[in-house]
Amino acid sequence: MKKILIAEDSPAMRSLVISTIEVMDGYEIVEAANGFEALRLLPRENVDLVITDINMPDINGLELIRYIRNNENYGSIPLFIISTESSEKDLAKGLALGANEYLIKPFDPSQLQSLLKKYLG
C-alpha cells in the first residue's frame, strides 16, 4: 500500500480528492485540513506522495512544499499542488520550489489518477 497524505481545508475539495482515490487499489491516504497538520502527520506517517492545496490558513502550501523539499527525511517524496491559483506565475512559482505537478481546480480526476499510476505505479 501506497501512502498519500492530502493537505487541503476545504471539507468538500479534499473529499473529492479522497473519492478520486479511494475508486483506485493500493492507496492508503491519510488526511490534514491545513499546513500544520501536515507537518505534524510527516514524522508519523510514512507518506510516498503529498497532494496540498496553496491557499490554507497556519502553514500555506508553499510553504509546506518548502519545508518538505528542505527536509532530507521527506526531500524525495513527490508532491502535487492542486489549487484555485491559475497563473502562469502561481504554476512557476509552485514548481520552481519542487511541486512534481500542478493541478488547477476544478481538476479532472482521470488526470489525477494518472499522475498517481506514473509517479507511485
The other form holds:
Amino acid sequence: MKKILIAEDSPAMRSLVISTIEVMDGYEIVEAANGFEALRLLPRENVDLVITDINMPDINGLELIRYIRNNENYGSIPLFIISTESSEKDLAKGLALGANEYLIKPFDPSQLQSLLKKYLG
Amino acid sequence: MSGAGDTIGKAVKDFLAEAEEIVDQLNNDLVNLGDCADTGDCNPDLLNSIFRGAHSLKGLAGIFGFGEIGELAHNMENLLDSLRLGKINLNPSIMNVLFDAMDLLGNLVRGAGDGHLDTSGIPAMVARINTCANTSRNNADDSPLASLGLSESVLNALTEYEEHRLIENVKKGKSIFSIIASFSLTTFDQELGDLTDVLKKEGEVISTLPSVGSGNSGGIDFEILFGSARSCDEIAAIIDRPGVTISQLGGASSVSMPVATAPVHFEEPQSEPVPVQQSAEAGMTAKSMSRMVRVDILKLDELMNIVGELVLSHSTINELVGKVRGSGYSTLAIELGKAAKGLQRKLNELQKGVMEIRMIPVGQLYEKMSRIVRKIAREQGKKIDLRLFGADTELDKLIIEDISDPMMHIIRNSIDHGIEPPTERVRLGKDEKGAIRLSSFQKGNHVVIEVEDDGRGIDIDRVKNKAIEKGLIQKGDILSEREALELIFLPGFSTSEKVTDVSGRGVGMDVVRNNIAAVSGMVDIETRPGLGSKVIITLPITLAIIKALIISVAGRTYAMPITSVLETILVESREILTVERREVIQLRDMTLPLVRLADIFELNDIAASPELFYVVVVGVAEKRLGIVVDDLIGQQDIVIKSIGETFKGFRGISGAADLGDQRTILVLDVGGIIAESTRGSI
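Mind sharing the form predicted together with the partner chain? What's above is the form predicted alone.
Entire complex below, previous chain first.
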C-alpha cells in the first residue's frame, strides 16, 4: 500500500483528488487541510508521494516543497503540484524547488492517475 | 443548466456547499475591505484572502462543469490579483464593481443549486471587471528586493505575492526582519501560532519558511520574514522567547540575540521529552480543522424521522406491556416493562443527540444580517451601529435558514423606515449613528429574537389612514394601538410613500409573518413614537419531535404542540359570556377570548354545546386564547410531517403526525390560530 499525502485547503478540491485516487488500487490517502497539517503529518506517516496546492494560508506549497526537498528523511519522494494557470511564476518556482510534476486545475483525472502509476507503480 | 450532468452527484453537492461557504466568506471580507478602502489603508491579508476565495471558486467551478461561474470568478481573480500585487490601487469604483460581481456570483451559485442558472449577466460583468483591471494601472516598480540580501534559497521559495508584500513593506519605510526559531516536531504548530499571533500585532508576517531543525532531536526550524516599524530590540522584547534569532535584512542590519548566551539555535529544555498531555493539547489546534464534518441536513432529517419512528415503536411496546400484564403474565410484564424503560432512556438520549447536531448558533444568522445592514446603510447613506447580543443561542438549522429572509426584511424595514437620515437625527438630538440591536435568548422551549431600532417609530395614525385608504378598515372604526399595529401584517399593506429600492420589493410584513408562522413562530411589534420600534420573533427551538397534547373535537382527533399550551380548564357552558359578539370567559383576573375548533374547521358538532367542556389555554409571546375542545386524550411525542404544498394554505394546520396505531392526525398551528383570532377573522 503506497501512501499519498494531499495538502490542499479547499475541501471540495481535496475530495476530488481523493475520489480520483480512490478508484485505483493500492493507494492510501492522508489529507492535510493546510501546510501546517502537512508538516505535522510528514514525520508521523510514512508518505510515499506528496500532492500539494501552492496557494494555502500560513505555510504555502512552495514552502512545503522547499522543506521536503531539504529534509533528508523525505528528500527524494515524488512531489506533484496542483495549481491554476494564473500562478505561472509560482509554478515555475515550485518546479525549480524540486517538484516532479504539475497539474493545472481543473485537472484531468486520468492524467493524475497515469502520473501516479508512473511514480509509484 | 450548464454541464451539471443528468444527476446532481455528490461531487456537485460538495461543490455547492463549499461554493456557498466561499461566497459567504467573500461577502464578509468584501464588506470589511469596503470599510478600509474608505480609509485607504487596507489590510493585505484581507485582500489576499479575497483573492484566494475567488481563486478557489474558479478552480472548483471549472472542475464541476460550471464554466460560466468559473469565467466570472476567473476575471474577478485577475482583478484581485492586480490589486493584491499592487499593480492597481483600490478605489470606490473598483469596490462597487467587486460588490456587484460578488452579488452576481452569489446568485449564480444559488442558481446552480436550485437548477435555475441564469448566466446572462456574466458577459457585461466581465467587461466591467476588465475595464477596471486595465485602467489605473500603476507603473511597474523597480524592485528593492535585491537590497534585502535574501539568500537564493529563500528567494526561490517566495510566491509572487510574498515578494510583492516584501517590496510594499520596504516602500512604506518598514524594516524587514528575519526571525528564526526552533521548535519540537510535536508542538511546533501551537508554539509557532503563538509566535505569529504576537508578531501580527506589531507588523506583517510575510512568509513562514520551514526548514529541517538544526538541533539534535530532529526538530523543525522556521524562518519568518516580518515587516515592521519596530526595531530589532523591540521585537526581541515582544517575542520574549529563548532560542530565537532576529536579524534585520538589508541596509544597516543590526543583529541581536534575545538570549545573551544563546547560540544561533537553541533547543528548549522541555522540548525533548514532551509530556503526553502537553503534546495532546498542542495538537488540538491543527486537528480541530479536520474534526468538523459537513452533513447534508436531509440526512439529519432522515435520522430524525427514524428516531421519531423508534419513539412510536416504543409506545407500541409499552402498550404490549400493558396487554401482557392484563393476560396474567405478570413476571414477564415486569421484565418487559424494565426493558422498555431502558429503551426509553436510550431513545431519549438518541433523540437529544440528533437534535443537538441540528442546532447551530444564531451567530451564523447575525453574520449574514450584519453584512446586509452594512450594505443597506451604504446604499441609503445612513450610519448604523449594529449591536449583537446572544450570538451563541442555539436554534435548529432549518429554522435559522427559514427565518433568514424574514429577518432580512425586518432589518431592511428598520433601516428604511425606522432609522432617520443622519442630519435629521442630529437635529432631533439623537446620535448621528442609528442603533440596531439584535438579541436572542432562550425562553423555555422557545428562542426569542428581537430586532430593535432607535429610529422614528411607527406612526399609528399614518398606519390607520393607510388602512382606510386601502379599504382594510372603515373610517370611524375604533382600534386600540395593538389592533392598529396588527394592520401592518395584513396582505398588501405598505406605508412607504414611495417605493424604495430597499423595502419596495413587493414583500410585506404579511409575508414575513407567514414565513415565520411556517416554522411555528410568532412575530410581534412594539413601537414608541420618536424612540424606535422592536420586532419580536418567538420561535420553537426545534421542529423535529415535539410533545403534543392530543385532543378531540366533534369526533376528530388533533394534536397541539405542548409548548404553546399554558393550561387546560374544565368549563361549564353557563360561564361563557359574550362581549362584542365574541365568546369569552373570565379566567382569574383576565378576560380570555374563546374560539371553537368546531367553528374554525366547520365541523358538524354532533353534541352541540355540551354542558361541560374543556378549554385549552394557549399562548405564544404575549397573546392568550382559549380553544374550546370536547375532550383531552393525553400527551404524546409526535413527529410533525409536512402535509405538502397543496394544503400549505390551510389556516390553523401546521402538519400531520402519526400516532403510532396506524392513525394519522392533523397538528394545529396554534400561532396561526391566535393570529387569525386577534385579527378577528375567526
